[in-house]
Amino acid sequence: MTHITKTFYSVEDLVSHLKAHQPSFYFSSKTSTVIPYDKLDTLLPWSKGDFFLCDLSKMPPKMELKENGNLVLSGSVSWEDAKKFLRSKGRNLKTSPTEQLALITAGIATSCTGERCFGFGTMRSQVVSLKYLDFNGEEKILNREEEFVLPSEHLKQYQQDFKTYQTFKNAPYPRFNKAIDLMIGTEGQLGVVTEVEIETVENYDLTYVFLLLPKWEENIDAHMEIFNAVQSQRDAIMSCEILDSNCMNYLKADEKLGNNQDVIFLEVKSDRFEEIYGDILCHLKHINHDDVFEIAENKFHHIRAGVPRAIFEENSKMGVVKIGTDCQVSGEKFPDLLKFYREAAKVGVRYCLFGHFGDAHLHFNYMPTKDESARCLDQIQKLYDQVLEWKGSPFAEHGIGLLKQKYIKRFHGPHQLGLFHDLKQKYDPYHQFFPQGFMGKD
């Protein structure tokens, strides 16, 4: 077995690489964090001679904006290009992950999720249509006009198992509800996105406002009032995200803020932001008003992503793979994750602790070295079971990839793995696209 690193450059070459029906995963930016790209030769696994290693960051990128105010675009085009090309026309994305640089249509066919869902919803609500090339290279065409049809046995009851993770960011399984979702969070095990048209809205001026909190370990009383404040409030209120005190430690001095406190967040339409501030900042009880600050847009994005890539950072300078969780719950069980947190931070572990609060949707994060490893691993096994008895979603933002298959497999049943089979027959039936993934077999 050898595993061969292929670019592409054009549609043509990936139409004829499909055509030979080789076994490939593809990927484009590196940006997942459910894919340890520099262990791919042991964890992508081959005994049946050549494995592809395809990347696709190459392909041509093309964008338009269409007089409906939606863009369509093709090929390398990164959440960061699409932004800066929009607003140069008064628009902007609706949503987009923490981190920029991925490519969109990758961001599609893994989690389709990203920052700003508080507001707006997830990025699969604003995908109008797409294309994709199937196993032969041909182009097919998906709509969300049109209904998931597959002539299974497992369908409606899938479907029917769906609705408990309807309000969730991802369910532990694809949607399979309308056409479009045969490529949106299957993770390129069916086929290759190729072009998408996503909804745009227009560009809106933001107020950033951050509200010092005590810290989560010792109370949340302050945290759950602002959670339920701000529930009520999605039409003016695009995100609220949380950075504890442990993630300033990964910040430089003058980027720090509060005194070993808790940071919430809110990111505010501007011509709602004195509604907001009289009818809810003025008027939390367990928040003293001169905690609550405004910000510039540029240092919130540039806190809030610095904290996820200086963790990344120094896992790989520790020679370890990161340990976190990526766990969305119901709101009436936002209190019981963030007691199990409690008492997960309590192994004697370095850790953290951020995310989309608003969406009771957190990433606790370890920070252990290979010694300490284990006793994280046990951690995180407990919460899965707790989250499988919350009906809770796994994994609602980064997909599942090759490191989360393992806690997977208790979410999926004898129709969610009877579907995939079904689905991997139709659309995959020379074995091609990703056969380590979670809807495979081998």
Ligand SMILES: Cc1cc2nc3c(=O)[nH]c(=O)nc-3n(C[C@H](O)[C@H](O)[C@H](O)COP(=O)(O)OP(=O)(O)OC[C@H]3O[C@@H](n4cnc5c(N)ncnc54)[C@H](O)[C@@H]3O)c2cc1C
Given for the second form:
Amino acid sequence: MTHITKTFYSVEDLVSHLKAHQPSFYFSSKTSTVIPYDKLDTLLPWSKGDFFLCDLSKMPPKMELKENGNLVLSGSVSWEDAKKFLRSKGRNLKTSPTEQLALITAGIATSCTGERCFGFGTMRSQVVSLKYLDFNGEEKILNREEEFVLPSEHLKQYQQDFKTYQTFKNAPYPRFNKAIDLMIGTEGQLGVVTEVEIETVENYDLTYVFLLLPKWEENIDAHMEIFNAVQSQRDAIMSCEILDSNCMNYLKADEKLGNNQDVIFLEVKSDRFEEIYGDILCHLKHINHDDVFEIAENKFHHIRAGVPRAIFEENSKMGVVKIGTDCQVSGEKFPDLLKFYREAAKVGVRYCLFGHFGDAHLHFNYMPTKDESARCLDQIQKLYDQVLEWKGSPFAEHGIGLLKQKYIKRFHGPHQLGLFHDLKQKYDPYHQFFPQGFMGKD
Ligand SMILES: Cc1cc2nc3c(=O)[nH]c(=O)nc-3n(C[C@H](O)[C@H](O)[C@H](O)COP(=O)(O)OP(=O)(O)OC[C@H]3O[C@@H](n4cnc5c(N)ncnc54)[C@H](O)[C@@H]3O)c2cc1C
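With the form predicted on its own already on screen, would you show the form predicted together with the named molecule?
After this comes the whole thing, all chains and molecules, with the earlier chain placed first.
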């Protein structure tokens, strides 16, 4: 078996590759945290001849703002590119993943979400239509007005099961209610996404503030007070993020915030800021007024993205695969999740906690040495057992890829596996799309 990397510069190139039905893995910016790109040779095994690693990051980028404010884009357009383009036209994105260099077409494949999910909901709900290339290289158009149709005995029960998770950013399996869902969260296992139309929003002025809190390991009263207070303010507060005190070790001295304290950030519409300050922030019993500060937008993004990137780099340097979580639970179970992480923090391995606090969706990360990895993996397995019991979402944002397949199995029953099988039969009859993915090949 040989892995052959192929870079695509045009749709025509891509179409001719698809027509050859070669087994392939298509990738874009390679920022996925569940695909270890430096280990694909071993983690994408293929015993039947050549396997193609298909680079889509050089596909010609194109963006167009429609009169109704929707953005139509194709090719290599990152979140950063789209944000710049939209801001020059007085608009902004409704989805803002922490990693802005990822491509939007890939974000469809991973059902990407992000910080602004707190205010605007999931990206899934913002996709108006999309185009993809199927196994014959034919372009297909999907629309959110159309229902998802598949002649499968499993569909009805699958959709019924999904209802348990419909308030989460992503469930343990894709949605499959609307026609567009075929490409959303299916991680490139059914086709290649080439064009997307997404909703955008007016680019109103925003104010960024951060609040300093006691460490969550010692006391979560202040955390829960903020969590509860912001829930009814999603029309004014776009994002509610946390970096815990341990995260500060990954920042340069002049970037660190607080004094061994946790930090919660809020992105607030400027014209609603006084109201949020007067009605909410001023009345917090567990936070001192002097511990609320304004921060510049670029500094917020720099610090927020800097921490996960630094952890990612450190783990790569140490040769260990990242051991991090991506769980979202209901508000009711949020204190239980924090309590679980408090116990997990006691195993004696370096850790930190960050993420989308307002949505009860946190990334707890261990930074183990090679010898410590097994101990961390034990804890992680216990966490997934708990999440299953809590009816939470184990992987709410970063997807399943290769690294989470082992853990997702318990969340998939006969109707999920049956539907995946029927979808793969219909949309990937030659097993050419990421055959090692979570949907399996037969
Ligand atoms: C520091 C950091 C922060 C992050 N923050 C967030 C966050 O806030 N929210 C979030 O959702 N994710 C986040 N991620 C994860 C990652 O950025 C997303 O999963 C992103 O959508 C991946 O985009 P990419 O272009 O890098 O895709 P890749 O890593 O290149 O590919 C990811 C998956 O998508 C498939 N794929 C790629 N392009 C296509 C296509 N055109 N058609 C079909 N399938 C395709 C691939 O086969 C693969 O399965 C973060 C990652 C890092 C490193």
